[in-house]
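Encoded as structure tokens, the following chain is the form predicted on its own, with no partner shown.
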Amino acid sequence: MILMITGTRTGIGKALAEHFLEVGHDVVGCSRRPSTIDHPRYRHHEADLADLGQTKRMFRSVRQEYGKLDALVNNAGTSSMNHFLTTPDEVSRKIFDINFFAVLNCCREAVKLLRKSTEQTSAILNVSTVAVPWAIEGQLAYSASKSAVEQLVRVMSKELSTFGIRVNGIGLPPVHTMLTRTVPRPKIDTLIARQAISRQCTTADIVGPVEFLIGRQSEFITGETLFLGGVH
């Protein structure tokens, strides 16, 4: 299989790469920086994906390469927590840009590719947050460019599903990485304590649902948004 996943650099991008790599998989990668991934079936990309030039760039450069797509996981998101009153338009902008329209600009030029599939479907997965479903307070751009997402799950699987391509989503309870590193350790473990599973989600959690979630064990899923650790 061939996939792309968006966010390759560190946390869980990274360790979804690895993971694909290891299982015999071709991944390819990107994000804003250089690879922190050495391996000889992952190809990475340095892009912006706030950027629409940049975004097509590299998804000419994998059809040149591969021809094709079997997967693509929109990993790559931003976050920032702050009251509304007091938070930027610019800030609220830079959001929607990388968690909604950055998510819209890599399904759009990933279907060319994707349509191209030899497997039974082909499969994108966008990632969003228990921040929807909780509505948390100090991350209103957030949730709300996470719940544009899990919308755009809804109505592309529709649209898509003409050309065997399933769309759905995985959403996530709090995990340790960049996103959640200024996060205070109280508000963390008051998130956790909502969770029927009562411990902080590790990428170790999320590898096992993602792989079901492009895989062929769910050729009959699509439209819907997975989320972890009981948080319903």
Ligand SMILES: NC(=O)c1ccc[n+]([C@@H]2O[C@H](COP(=O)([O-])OP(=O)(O)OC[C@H]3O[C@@H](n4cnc5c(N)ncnc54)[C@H](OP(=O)(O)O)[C@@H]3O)[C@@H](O)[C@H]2O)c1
Contents of the next structure:
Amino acid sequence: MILMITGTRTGIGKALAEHFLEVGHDVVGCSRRPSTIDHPRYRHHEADLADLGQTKRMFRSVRQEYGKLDALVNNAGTSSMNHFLTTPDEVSRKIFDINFFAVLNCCREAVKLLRKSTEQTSAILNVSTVAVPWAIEGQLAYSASKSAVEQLVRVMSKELSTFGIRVNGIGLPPVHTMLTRTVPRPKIDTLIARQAISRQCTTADIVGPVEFLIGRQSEFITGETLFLGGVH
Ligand SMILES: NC(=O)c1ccc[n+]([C@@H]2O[C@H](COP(=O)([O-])OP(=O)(O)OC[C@H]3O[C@@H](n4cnc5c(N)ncnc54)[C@H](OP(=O)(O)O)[C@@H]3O)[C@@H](O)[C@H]2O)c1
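Following the display of the form predicted on its own, present the structure of the form predicted in complex with the named molecule.
Full assembly next; the chain just shown is listed first.
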């Protein structure tokens, strides 16, 4: 398979890219800063997904190199944890630009390549968070942007079904990455205590469900966001 995973420089995206390379797939990744992965089947694009021109250039180059994609994992994301009263307008807009509009733009560009997939079905997978079902205070713009992504999953799954493209989401509890490094430990522990499986989610817990949701075993599943850790 040829997979595109966004946000592969660090964290969950990097762990996913390394896993799929290890099991023999070709991986195209991206981030604003240079790659931290060195592998013969890995291609990195330095692109800011908040910029539509850069996004289109990246997909054009993927088309020239591979001619198709079998799966797109929209992983790149950002957050800012603050009371909404003290969150400046530009911060909220930046969160929506990356977490929602960049996902929408990547999906639109990727469809042209996913339609050329030779797999039985091709797939888009988006990343959501427990901040949506738990409506966590201090994460208004972040959770609202991911809530929009979950709605995108539902609507897009219908709009793309005629092209044989499935669209799903994965909902994550707290994972130790750059994104969560400034969240105080007691706050993380309180969230973990709310999970049915009350230990911290790791990248190793995520790769299996991602592999399932973009692979043939889930070819009759679309429009769903699967939450890990027992969060409802
Ligand atoms: N960690 C958690 O607890 C948690 C929980 C629920 C959901 N999630 C979601 O999981 C996803 C991955 O997060 P993470 O925890 O792995 O965070 P992370 O370590 O901060 O990784 C984010 C990645 O996205 C890239 N990125 C950020 N903005 C970008 C942009 N404008 N254009 C291109 N690439 C960009 C970053 O690289 P550059 O800085 O070089 O651009 C980095 O590689 C996010 O969607 C996040 O919302 C995380």
